[in-house]
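First, one chain by itself in structure tokens, the form predicted on its own.
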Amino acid sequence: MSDLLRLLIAPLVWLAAFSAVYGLQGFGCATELNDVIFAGVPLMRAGLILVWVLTIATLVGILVWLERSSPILEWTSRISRITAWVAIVASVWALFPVTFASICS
């Protein structure tokens, strides 16, 4: 794998997840999925929380993979791990409002 991909994979996953969560929110509000209840929980909130949890799990998996693999250029190892940590923190911080905030108001 190229070192450029090592540097960019975690921020790109975060970017895709951020776009997906808020895109799904807009789609759900437009189609009134927020009114559908599944097992006592609004279906749209459950879906958004699932995407959030899967994003964090994916980013942790990427971080573990970065720790275990060796790059072609040594300096990219440390920077790629830093970008992975930044993506994890950004995902937790930017997407956790799906757990409690009003979705379609």
Second form
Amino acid sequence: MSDLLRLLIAPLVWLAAFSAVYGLQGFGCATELNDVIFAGVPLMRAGLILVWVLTIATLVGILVWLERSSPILEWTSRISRITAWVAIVASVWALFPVTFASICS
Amino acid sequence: MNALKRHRLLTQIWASDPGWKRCFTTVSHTDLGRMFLAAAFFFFAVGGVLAMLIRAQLASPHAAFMGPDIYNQVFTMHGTMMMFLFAIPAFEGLAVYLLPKMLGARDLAFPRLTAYGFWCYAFGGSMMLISMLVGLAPDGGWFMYPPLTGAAASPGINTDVWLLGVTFVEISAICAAVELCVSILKFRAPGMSLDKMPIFAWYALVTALMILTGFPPLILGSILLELERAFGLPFFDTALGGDSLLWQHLFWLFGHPEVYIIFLPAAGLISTIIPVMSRTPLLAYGWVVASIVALAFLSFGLWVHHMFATGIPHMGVAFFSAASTLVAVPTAVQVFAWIGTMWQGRPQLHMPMLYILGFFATFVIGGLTGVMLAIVPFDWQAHDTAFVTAHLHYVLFGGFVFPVLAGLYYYAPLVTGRRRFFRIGEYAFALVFIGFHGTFLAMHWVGLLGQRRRIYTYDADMGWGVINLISSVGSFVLAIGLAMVLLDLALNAYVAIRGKRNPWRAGTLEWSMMLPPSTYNFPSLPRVTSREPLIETPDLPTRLARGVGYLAVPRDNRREMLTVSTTRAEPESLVIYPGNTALPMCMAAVTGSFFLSLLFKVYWFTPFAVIGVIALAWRWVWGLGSRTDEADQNIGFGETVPHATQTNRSQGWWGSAFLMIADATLFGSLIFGYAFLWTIAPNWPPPQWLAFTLWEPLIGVAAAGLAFFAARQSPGCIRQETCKTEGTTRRWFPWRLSPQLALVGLSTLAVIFVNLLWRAPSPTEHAYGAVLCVISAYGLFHVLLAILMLVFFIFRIRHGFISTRRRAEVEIVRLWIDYAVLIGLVSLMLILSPVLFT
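Could the form predicted in complex with the partner chain be shown next, to go alongside the form predicted on its own?
Complete assembly follows, chain above in first position.
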């Protein structure tokens, strides 16, 4: 079962992060957090970018862990590295609008 | 024992009841798979007739063939039948029929659950079909958007038929998903490690996991909308703190993964058939598995692309637009793997390949129009037009029906044992292909000209008449083609000559059987050492018949099967299956009476239906297990394994764990709904908050802790053999005490939830009160379920079903208590903690 979980762990992190970023954006707009500027930086966008970067960092960490740890089957190690790369690319691509898109309009 | 004697003995043990009783009492996956497929294609035929009616109505401007009321019912039922009563059950039927044969097993993990799922589907589908015959069919469109489907705009029971009927049918999908997950992971032939599984099993596993996580949001949405319609709880009523957009979120959280739930099994058939037809192994097996996993996850990040026109902020739209374009990549990986496989091999143009080529042409067009719709400006232009309807059909007909027809032709020799003789199929394919593209290419065109979907008529001066006529003629050609396919299959099934074993010279285990397959599948279970055992060991069928395999000697008239370790598939335990019984059908009928009591608002009957389900469930489980310890059993090759009841992780534990994934997803969807209403819906805050009291969280946590730790006592004692040997008092003390202590803890939690239900703000005055009511009821339901299991467990101890060796039930009950405690605590937190911040 642990081998199966290795295949799923990185995409699960992507899914959680994707949902979290979307939820955070919705929450920020509903609470007017979008208007808060702290030290000249729009707090909402900074928070979203921070979550985005943390997501990518976490996924890179998972990829490194997958490279180093040994599963029961070598085959699952290879496939889990592919799914980890998928999660990294998906995070970069699907969440990069946090850097430029208008948040609440 | 010679092969003939083994065959006779196994046939006697595994046979279904003879005569008319067979279809009511069978628990055989072969019978039930065929019944699922027959019912699914029956509904496909009915859905097809409805499509003909739609096209007849739209063939000319101002047609008077149907009035708008009937038309609304017809297109709603067409979509509902194709989605819920054909596509998903057809997958279930295929998987139920094929997987044990592919995996080298004698049946699925829970044969009676398969039967229960089938009967829920049959009764639920019949309920919806009858509603149509009496003119009470749903008429709000297959995605049932409120406020159109609210009580004010849609009085009568039409919408309730959809909400309750679809939920009833979805029980079948959840049962099948649990069944398939456990079967694929634990019921394989020894040696069939994850990297040696047939590719279809990977597709089925991922699809089943997607059903467990994709269907619960819709089940929740249906429950909430039914509660609003029946009892006035305003989840979707904007004036009272609800929001109709919540329905769209819940529906499409299900609806978009649903597209891939439909596509993936069909892709599994393609990945199975192309290598056989091309005489070469599947290219890039590992990449295909990775792309299936990737596709499944990405498909859960697309749901808002159905809501681009609802005024969502640009950033949210951009997330989902980006994810929607991304999903094309793993799909393309599979398409290139299939093309590469054909390139690598020597493709032969048999009937299945014709449909696969038809799939390529159709699905690629559907995929490309999908990418077009993922681009927001285009989507705004094409939204709610016939272009979207055409795209949907290219994806679903191209991505599901073509491959399934290929699969039917591919597996017809296995199911019927006959060789194809009549050659109507080639002509039928030509009609299907031409008819389909004639219908839906034209529909793209008329959609781009502005024709909206679901309109029942249009003016002649719109310029859509000729295109619609072409589309309608195409649809009738398509219908004739499909009728000829059925005729071809039926003729070849009943009239053609007997075929030989493995006619396609395939390498997977299902082709090692005699044709048609025997009731027990394999006379002995193979030890698998490659992905294509029949290519590696061509004489495998003879060896298995001679008994060179596991479980070669039938024992004690019992239906035996092995469970294996998840990754390497090493034998772990021996499972004894239950025999033929009408219990699943009876339980489905009583479950149906529960839904009917809600539909016709005969609420006094509902508790009786619930009691009936509990009583039958009790009877169901009571018959399992044993009152005596058994020694480890010899399974062949000098190996011994314990009985599954004498392990910590029996198939029941795994089934419970997978069911909890679905349940937790439903709970997660409820939390999402709460957060959505709180932050997005207008007319918040509510007029009245729940008053905070300190005793509820304090006693709740203490009670949950008591149940949790008391549940730990019992298994601990059972694992320590000392409990058994140190005398009656020590032996019984912990078992009697710990369930009772757990019972006290859970009962206290139940009282707290009842109190919360009692003192929460009125659920009909604002969505806040309604949400509190549902969360409290959800927590209460799980606590009561755990209490019921504990009571059952106490009875089982008293009747001698539990011992230090027979501990499987202890672990299952403990798992459910842990889960109830977790749900209870989170529910309490959700109800009480927001009060502190208001």
